[in-house]
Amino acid sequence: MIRVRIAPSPTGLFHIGTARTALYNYLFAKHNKGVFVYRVEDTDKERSTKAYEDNITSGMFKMGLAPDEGIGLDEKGKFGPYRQSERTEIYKKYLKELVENDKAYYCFCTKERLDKMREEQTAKKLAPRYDGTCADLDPKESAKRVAAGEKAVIRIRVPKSEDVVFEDLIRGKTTVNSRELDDFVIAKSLEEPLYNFTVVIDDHTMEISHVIRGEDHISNTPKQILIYRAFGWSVPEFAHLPLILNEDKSKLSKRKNKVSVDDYLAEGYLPEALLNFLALVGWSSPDGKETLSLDDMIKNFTLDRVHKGGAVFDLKKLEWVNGEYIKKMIADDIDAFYKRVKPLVEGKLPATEEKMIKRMIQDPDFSGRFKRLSEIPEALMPFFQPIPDYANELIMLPKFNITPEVLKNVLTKAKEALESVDWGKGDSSKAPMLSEKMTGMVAELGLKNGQVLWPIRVALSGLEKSPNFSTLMVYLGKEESLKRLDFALSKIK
């Protein structure tokens, strides 16, 4: 049976990359029928806390990405625990195992004596890399130095010149010779294991079938090979993923980019749509969609379609899947989606205008706007609010060539037209006649169209950027549209 993994270090919060990697993981289980597998890397005592692998839990929950086994459902199982800071003593037994079958052996070299040998090497203008000089100690005299208190990391004997094979399914075959490699070290003592050995243990104990992670680990798969090999254990497929990267292709840093899961959702990305965008981050569907539901990516997703190379994370592409989720949304079901934005316009949009609220949501000239949720209320609140205060130099923006007489004429023609027009507050069927309205005074006047229609929607809105005229008035109705010219016109000196 496939079985893969996600395993993240609880080091910080939900990162993008690992929700990328673990919808990988979990859309090559379903396809395959298999299984997908949740744990964490905690040994690093330090960084690692409770509250970063409680933040990376809910998020895979909140994705949609709920492992098949592991953290946050049953973890005393037949492959528990899923924490590696709970199987230190599956991880000494093995340790033991390797040294007493002389396939690893205690180094009690100091840090001085490496430090002082990786600078000759690296004068001489090699490789660094461990000289060996405990390979050969006698084991029983190290067991010994070991019981009677004196420190020594665990090294595993590599091969003098050994091919490490592997055929990465994304990136095909690659060959490592194990003279490359040095006796590295696979723990600090019984008690810390360090990740290349603590990794091969739980994918063997776990029964993994697939690895799928991140390219920054091909260079841990030989000797994790290597350690696989020492004990005559099958070894697992690999497929390596391209990074993540920013659009300068520079790898994805919270310096340029925001890189937590968690800000996306706060922002008013829709979980779903922040998978489509995902899985597009690296990976192409077959018929060449670009919104693609849950049930579509695992349909088609096969790791023969992963790029090779770096994948772009563009901000742009992802605005603009979320907005094709919220148009669909908002078609599909209005009063559904309503519950989804009810935390974002509380306090923001008067409760009492639910109602209307709606309505203006499903307008064609709101709904085709939103990009994030946390712009509808944004959007909507110059309707339910006072008109902010704005310039004068906004209203006669100078590229229009507006001076107060051209302004004056047209925000006086333009409350005329309307005095002699009735519509009901959100009667959106008025609409063209009332854009007929407003551009039949462009020719009556003999001005261009920014000189009329720019300071008309400036004057009903208040803002630089705001739906069109025609929408404004049928939403903020005719009484608040002849008062906020009124207004406009009382600013003109």
Second form
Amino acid sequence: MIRVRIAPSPTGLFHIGTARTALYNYLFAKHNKGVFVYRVEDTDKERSTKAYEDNITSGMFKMGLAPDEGIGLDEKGKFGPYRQSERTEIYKKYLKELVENDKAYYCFCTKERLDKMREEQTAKKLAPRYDGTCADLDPKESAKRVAAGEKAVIRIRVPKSEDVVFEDLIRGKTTVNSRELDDFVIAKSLEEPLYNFTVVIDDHTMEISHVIRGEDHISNTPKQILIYRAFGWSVPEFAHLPLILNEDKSKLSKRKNKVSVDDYLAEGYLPEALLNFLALVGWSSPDGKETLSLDDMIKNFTLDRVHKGGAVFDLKKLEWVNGEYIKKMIADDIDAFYKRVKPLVEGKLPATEEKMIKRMIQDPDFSGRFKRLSEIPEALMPFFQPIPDYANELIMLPKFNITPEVLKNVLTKAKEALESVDWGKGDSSKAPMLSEKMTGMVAELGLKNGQVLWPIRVALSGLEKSPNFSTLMVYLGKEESLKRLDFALSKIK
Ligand code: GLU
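Show the other one: the form predicted in complex with ligand GLU, since we just had the form predicted on its own.
Following is the full complex, with the preceding chain placed first.
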């Protein structure tokens, strides 16, 4: 049975890298008809919070990455508890077992002694490692000292020279000799086990078959394998995912990119598009397709197609993928799409204009431009508000060389042309006719495109960026369009 897991530490908001790891685990589970487990590694009591855990859990569900087993489900599953803070007794039992079998031992060395030891090693250009002072203490004596209340950490006995080999399913064969490791600490006390230990206990007792996680954990893997060996347990398969990088190839960081999933959702990235994009950060589909439904991803996902190198987080690509999803959703079902946009437009666009708003959204001149849902109210608001006052430099953009005379001429002609025709507000079939009327004026007046079409666009929108002028005319309607041309004329000095 294939069983995989996501095991985030709730020390921050649901991170985009965690979302990708969750997605790859999810896809691998579904592709192999396996089970996707969600558990929480909250052993770091100082940094873990329930609020972060809740944010991660709700984020997983929002993204469509519901687990089959674990936290967030009513029926959690039979391998629980799934929160490390509730598993202390389990860890304690296994820690005792290791100590009793002399696979691990109590270490009483003080911080001062260890610091001094490390300093000396560094001065001799040696890699800092534990010198084994407590390794040969009589276990019975040590147990007594601990029972009497003396403080002691627990170290695992690492074999002197033993190859630890694992075949990473993405990176291939990895070998580390145990002489490069020291007797590392697996618990600060029987009640305070540390990550490398707890993760092994969890993966073993939850019967995890494949550990798929970020490359930042690769140096932990040999240590974890040594813990499996100490218990005589079989070792799961490992697959380490490439790190996600900023565009300058540095590790994905808050300073250069947003890193929390909520930030992306709030900006109007669709969960489906975000998933699609994240799937491609470090993996590619065998058919080369870049827009993939979740079913496509499940069908095509194999670990041998995960890249070894760092995976760049390309925001432009995310925008493109999101734009494609927006277009498709608008074309498929405008009512369903509008439901998702509604919370974003409420208070910004008049509720009474829902029909017109939907019509505008469906117009390819709008639908083809949206990269994020949040752009929708921004793009439509100008149609439902009085024209903002704008500077003369905007309508007479210097690069087009528009004099007040030219402007007056253009606006007057445009008004005459529009007065001679009729169109119903929102009737996009009239756009080509309106467009022809305006472009016809360019030759007629012996001017350049920019000298005619730019001021008309600014007169209609008051904005630097706006849809094209025929779209503006269609959705403003005849009366409002003429009013705005008049306003522009009145501003000429
Ligand atoms: N808690 C670890 C993290 O959030 C994951 C450990 C693992 O997957 O083994 O990075």
